[in-house]
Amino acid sequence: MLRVRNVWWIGALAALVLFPLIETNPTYTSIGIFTLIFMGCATSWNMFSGYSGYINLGSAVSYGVGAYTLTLLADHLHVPGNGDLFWLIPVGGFAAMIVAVPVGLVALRVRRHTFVVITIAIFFVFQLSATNFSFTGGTSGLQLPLIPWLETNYNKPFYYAALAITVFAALLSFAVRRSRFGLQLLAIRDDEDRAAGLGVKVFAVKLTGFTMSAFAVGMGGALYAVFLGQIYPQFVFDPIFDISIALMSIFGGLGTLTGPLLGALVLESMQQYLTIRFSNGSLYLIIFGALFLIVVLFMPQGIVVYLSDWRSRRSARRAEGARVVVGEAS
């Protein structure tokens, strides 16, 4: 028999697959696309930062590199505006991984608190470079060829591409968590010096995890570029992106598999809906702050861990009550 947890995963995946077939409104399918992109990026971010304890606030570097790689390749290779653009999405992910290697070689030589500061500084270097270099288009950005698909089904290929990225990131995160490599990341999170003393090659493990986490984020940025058809430095190298995926992971449950998925599903869909509904691009930041404050105060380990603990406590109380009833009957 299937375990209850597996049934939940299958049900959730089926719901995501069927969503664009049931809901054909392009507004809501667009919300679904952005939500899935953030679900994949948050899950990939958590695969390193959540497991190792090294909070990366420069993930927008991978996101922007993926977006610019796809756009520049499409321009120089004269890729037509059709489905061929989707084949460049993994290339954007690989480019993000390549860039992550020298970034990691610099940033990971320090401990956690300094690492946060260095990733922020590196992010601004990339943002300013994209703004000032001519080959990136500067503040004018870059355009992609228009895809002449019918409006009724235009969003579906993008939606399923985003779903594929999310599923890939979730499976990779699951595989890492259950592997010896994942245990080494968790050991670094718990006590880095002790992990080194037990034979863990700390720097190599951190660099590998940091590089791996850049792949899905880079693909998310590449898909974002294809979907919108244009990119600008301030939107693909966006500090709010870094904060958002960190908040999504913490909100859902840092270091868990389902936490980033749940956090991104709730927060990104809410952000997109509120922006469209109230035409206020800053309203969601207020709600994000309020929700984050509630989680920190009452559920510091995130919603997933809180619900799991609550369910365990309830089961324990039921078992205790059953033992008392049996004792009284005897």
Second form
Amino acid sequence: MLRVRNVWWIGALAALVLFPLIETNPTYTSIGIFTLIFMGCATSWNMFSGYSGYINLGSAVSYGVGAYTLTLLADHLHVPGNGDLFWLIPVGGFAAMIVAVPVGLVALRVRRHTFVVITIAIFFVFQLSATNFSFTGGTSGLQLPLIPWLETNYNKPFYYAALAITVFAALLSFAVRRSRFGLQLLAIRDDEDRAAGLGVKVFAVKLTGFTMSAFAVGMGGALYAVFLGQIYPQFVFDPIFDISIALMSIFGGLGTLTGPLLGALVLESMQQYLTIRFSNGSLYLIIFGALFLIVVLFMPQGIVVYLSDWRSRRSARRAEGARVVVGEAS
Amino acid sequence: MTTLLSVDRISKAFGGLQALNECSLSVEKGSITGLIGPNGSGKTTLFNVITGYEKPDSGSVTFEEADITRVGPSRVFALGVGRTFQITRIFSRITVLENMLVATQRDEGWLRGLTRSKSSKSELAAAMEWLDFVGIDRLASQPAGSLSFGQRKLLELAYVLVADPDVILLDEPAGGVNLTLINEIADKIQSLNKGGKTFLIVEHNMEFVMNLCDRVTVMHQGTDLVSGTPSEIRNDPRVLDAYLGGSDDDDVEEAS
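What does the same protein look like in the form predicted in complex with its partner chain, given that the last one was the form predicted on its own?
Full complex below, order starting with the chain above.
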């Protein structure tokens, strides 16, 4: 049987698949690409940080490592400027995972606020390295070979690659949520010491989750590199990225499956649109600020949790009402 | 009777505070052993050392002839030593049933968790059975954070039991609980003990300890002061001294 929830998912996916076929203006399909990259990254980030409560504010490390890995590999392997570059995107994801292991080994030894601070510190180490090493091109960044596609269809492959990353991240997050491993992450969020005392190998579980979540973020960075054709340290190792990913998840609903998808969809598309519409790169910050005030004040657990609570309260009221009616009739 | 769990001359200092000082203890297989002593005498620290939450400075802990002195909490639990906490600790944002499922496989490799679902049929059945045993099965789908204080105590007992440990360490099972529930908890412990479970219980409620336990060890200032049957303990003057903040032997002599 097709349940209502599944109809929603299929409808949303169909809308995302059809979008670039209906809307062919490259300005808007570009917004779609950026939005999907953020949806995938936020979902993947939430799969570890949302479930375990370990708020990682250094996710741009994975993003940047993915972008630089792809660009450097394309250069070394002399990959021509065509669709072959796309095959390197998963390699960028794997590189991000490999880098996440030592980062996790250091950062996951501490908890809560200390963990957050350590991830920020590690992020800046990577940003400074990218800015100062010569193999990364320093501040002038790196170029990728140009892809000579026609402008009218140029965005489509990137759009569908971004959609594939998002679908992958959402399916993985869903699978984790239903697995024993996901339950262990939630137990760690609620009380790590108690979880250890019930046989959960907390460190191994945390490191696995941390590493897994780096994969889709790394692919997002790699795709970003191919799309723009050039990367700069300040854009792929961007502190705003760290914060955006976290805020999108919190905005939609930390630790939920749909929260980060919804949060990134709303916030990133709005940011892109406002930036283009008013040709002002900072206007969105004011609106973001207002939106966050509203969410934090009135729905502190995020939009998704707020809506589902509201729905269950409503159905409870209805059931209550039905009982009253039955009571009067008898 | 054979010794299931034994603690041999454990010492542990926190900075200048000697929390445990050559403390020894043994728990016979199939017994209910009580551990009493004034506040700050080191009972909970001893629990933490046994279950791997604290590493002792010296001494050893042996469980079923295996040395578990410096083994971490998840491994100690996997070997078969379960515990509850003085301040009840549950996973408040997942459901009561999910709380149970966290503990159902006490010794499963961490990679296995990735490839399997949250629960199997037999695990679900076991979880519901133990929830039923402590009487909170109707709350299975509620978030654990919505439970009352007493229900949390019962849940904590249930999820330690579901993993089927050989010995269970209870830290103040009757603390802050009403009289009806105290009796209920005592009944549960007794019936589990008849089924072969071994218990080590820290408790301030003397009636509870004296009625339930086969043997009692009294701790004072980080060391084991005296061990014996409840009636021996009741009549031992050293125990009274420890509790009443008593004095050195000289003072007693001077007074008399």
